[in-house]
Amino acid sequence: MRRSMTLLALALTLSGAAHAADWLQFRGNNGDGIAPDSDLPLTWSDGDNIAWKSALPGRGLSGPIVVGDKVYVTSSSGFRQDRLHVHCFDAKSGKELWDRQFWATGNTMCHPKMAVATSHPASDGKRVFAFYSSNDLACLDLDGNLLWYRGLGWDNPNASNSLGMASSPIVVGDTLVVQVESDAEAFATGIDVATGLHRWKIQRPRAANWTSPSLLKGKTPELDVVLLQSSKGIEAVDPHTGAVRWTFTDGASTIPSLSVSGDTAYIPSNGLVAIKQADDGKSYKTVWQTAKLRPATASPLVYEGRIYTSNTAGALACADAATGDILWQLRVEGPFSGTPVAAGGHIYLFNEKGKAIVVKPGEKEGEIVGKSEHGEAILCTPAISNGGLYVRSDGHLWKISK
């Protein structure tokens, strides 16, 4: 009941802000990748179920976010990428409303595959929060005046790779989370969403990561952890102070990253483990575990009681979410960097190549029911609001919709 009622509090709190359909960070408002549109198309090309397509600067391998009537997404310009860009565009006619500019004041080196801008902002309905790997951190509010900025790189000029950083931060109440993890310095920590200052920090395991925090929800809000993945495992931290409640220390990935769905965390560790939170918030777990279900760069996909990774062979495989047990595979055609959506019954893939593909899941099998070229490379994680799918290349940005 007392869940409840804060819940039933924060959602009053925010509903001038934010909507429903809105898609707020990484893999959307739950960081699950999942959207209640039902209506969206099953194939597209120029004339047909594309609603607009509108032309991006420089690079960026950053998802859209989607906040009320407006699409937000980033880009870097320039030849050392030092030039940071923050897009706003109107959802429904595809027009950009404004591009706010700003410099580096980090590291831009990066490999040629990545770019600058390859974390997704984020949002808490009221501002856009826009991170780089140069590790720098631009406030906005959503009509794109600047609030605050912070160049974590410039307090910790070590804390970066040749090949670039793509942890993307979320939003966690009034608490901004980041991870900005390198072999030579790495840390994490939760900023004030309003001052930009920092609630906390702390030191994480010195290593290269491209992985994402993620929100795993407790019996009661105050059992509420961020989940912090790393080489050695997870760091299951308070949201609001950064302590530590609890470790997984078996490893885990450093470039997918680990999937929530309901109380249960799935982590690419040695394959695959499905853990939980205990009652008390202090310790976890194993739920199970398989060497069958390895993901390659893109992330799990939790949905309807299944589990969905791709490999590098370019295979989909789907295993029962409670068991771990694989009901099928299908050949789809990779790589794939984004992670895959789902809404409406349907999981939506991006390959490298710009080549969607929509697959309907069945019991036995799934079934490729769409395909749809875009011509240009796409590595990012789309967006799904208001019955629109929104991807972008390096170069454009689209809608596609009925």
Contents of the next structure:
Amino acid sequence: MRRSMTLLALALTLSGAAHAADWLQFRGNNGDGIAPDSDLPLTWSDGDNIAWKSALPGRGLSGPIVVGDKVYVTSSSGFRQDRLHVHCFDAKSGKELWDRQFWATGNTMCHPKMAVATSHPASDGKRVFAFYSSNDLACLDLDGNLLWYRGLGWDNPNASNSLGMASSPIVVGDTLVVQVESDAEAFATGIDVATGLHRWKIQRPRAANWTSPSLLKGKTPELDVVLLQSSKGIEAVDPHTGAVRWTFTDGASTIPSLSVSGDTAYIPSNGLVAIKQADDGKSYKTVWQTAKLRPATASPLVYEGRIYTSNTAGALACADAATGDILWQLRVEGPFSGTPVAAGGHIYLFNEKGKAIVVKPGEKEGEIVGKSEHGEAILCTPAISNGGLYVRSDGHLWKISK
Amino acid sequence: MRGLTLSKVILTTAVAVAGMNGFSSLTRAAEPADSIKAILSVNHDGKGAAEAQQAVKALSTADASQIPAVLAAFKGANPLAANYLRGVVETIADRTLRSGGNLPTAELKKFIDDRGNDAKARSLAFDWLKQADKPLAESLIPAMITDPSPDLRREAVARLIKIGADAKEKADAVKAYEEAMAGAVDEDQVKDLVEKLKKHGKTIDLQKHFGFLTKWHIAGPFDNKGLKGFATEYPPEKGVDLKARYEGQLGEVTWTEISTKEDYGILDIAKEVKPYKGAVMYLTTDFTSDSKRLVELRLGTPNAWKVWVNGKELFAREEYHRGMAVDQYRVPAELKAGKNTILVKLCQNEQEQDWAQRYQLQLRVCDPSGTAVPSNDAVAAK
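Here we have the form predicted on its own; I need the corresponding form predicted together with the partner chain.
Below is the entire complex, every chain and molecule, led by the chain shown above.
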């Protein structure tokens, strides 16, 4: 019996299955930006709470992911930014373990503020999926061996945006959901994580769109839907077939993505709208709507029953997630491109100038309890894993921990 | 027909690779060739991905002596297959160096020296040669100033820029900069050299250097209200006749000459013609090629566009005001020997924002390295 248990434990280890402490995609495993960690530092500086800082050879705005004891991040380099990198670092030491490179097969033109490596990579715990503005999609195993490669931009050369693309794919079961949406061509696809082949591909509203898909869980797993956001609104699709289950047609932002917490989706749409899927999974109902919460670039964060948004003026607003009523506002130093993350009763924000701001939210007000300077632009959404806060600045990957 | 051609390429390449690659035994030789054949078969929409995945896995276990054989397979590989092959080379090379092994540097040098090999493969070989034997790699750079690989050429240009900057005599600096300019294709290096040469009293004809087409005939406006013009086939699309008269959006339309003196060949319709809104304009020019050949048309425009060469539509893109840059779009084109007619449809929408008023086009003809391919006007004049 004991031997069987040992073998089972070994098998689980070898299978590389996801661990709870991993941070597998944009806004973490549950797509909510929240980690169970409770002992992150509030401030840091050289020699103090910075475990390591490793140089990145290429540009990028993408955030890191953490799988086991490895940290993965993407970048691009070269005059044409057509050299695509996937980097792997040792989480403990910050040593780069490998750097795999590919040539972009699609358009690499971007606005100077954007980068070819803007989309957050994703993982199913066994594979790493690296997606770029050129719509190149590389799948590697955790040791950097290429498993499959798709040129979604090569397949669909009009599906590009000269300002750059930014949607981050997510893994739902054994399907990678990818949004590729531009003025000239737009589609979403569910890709088999093992083979790289399309399980489904659907046409989407032809318009520039930088938002990312989100998983909304149904009453039963069969009723889970992926919410695809666009200027038209939301399409709730079956993650395994792409079949549209229901639609929200009041329009939505094309920059900040909706956020999901529990059974509720919070959609940037003429302000902010909270909706729940009906029990039968065939429609939705609106819980509340407010024009007073207007997320700018960063997506909303829902944490401990409250929702947080940052506006273009750099104010952090806190509202009751159940009603949408604003509880307090706090002047923080924006602007923010990356979405905040939360752990241990604190919210971690990184502004575009590279300043980290840690906020302790209270009942009636929020308090800034820490500020730290990185000295380099930060536009990514960070990751939290095993007591470490991982953030990517313009030239470096940082691990912040006590 | 396309499939047949591809099959020929696959077979030819696989056989060539198996024959020259040094796989030591007959049994082993067949397996890598099969793997390479599987990788070369990957294509659009994931076709062949499963077989390629197994092939990559098998090839990646090879030792470093096999790297030149994998590099040789790049010739004729599509962009997707090239990335699979790259994955194999990097896995082998990285594993070898990290375990204290050696890369076959002499073979890598030989591969890089042969410009008949695939440009991307040569660039990849150079990257790994730099890691294995930096002095040897750097010794190759001076000969790369007109290399077909833009990445390798860039190394040679950067070297000459440094030589020029370090030169104590003006004549030596100018000589280095002019040599660099002869090979420079990347806009940042060209701009840097233009500034450096300007300080020494030298001016560069950038239009000529990049191969921008600067003399056109233009006709329009045709109607694009409600964006309906992009898909509407107006008469110029049925055949270019410079003497024709058309019914346009605002009355009769004829072809008139337009040219630009802007360094980067930008034709500014809003400024030089009129800031039309909801309009379609057609531009046409002739390009004389010495021979039948493949080139790239490289365009920059913030407007929606279509392009034809000799009546064949090559690409169409309906995107407005998302930016404009040199070489924003790269369109492969086949030219015939003699006169070729290029036609561009340029559409302006009705957006009213300040940043949505540009109505511009720049277009150049070059080879895949980015080197200008000039129209042979001497032939055209005969």
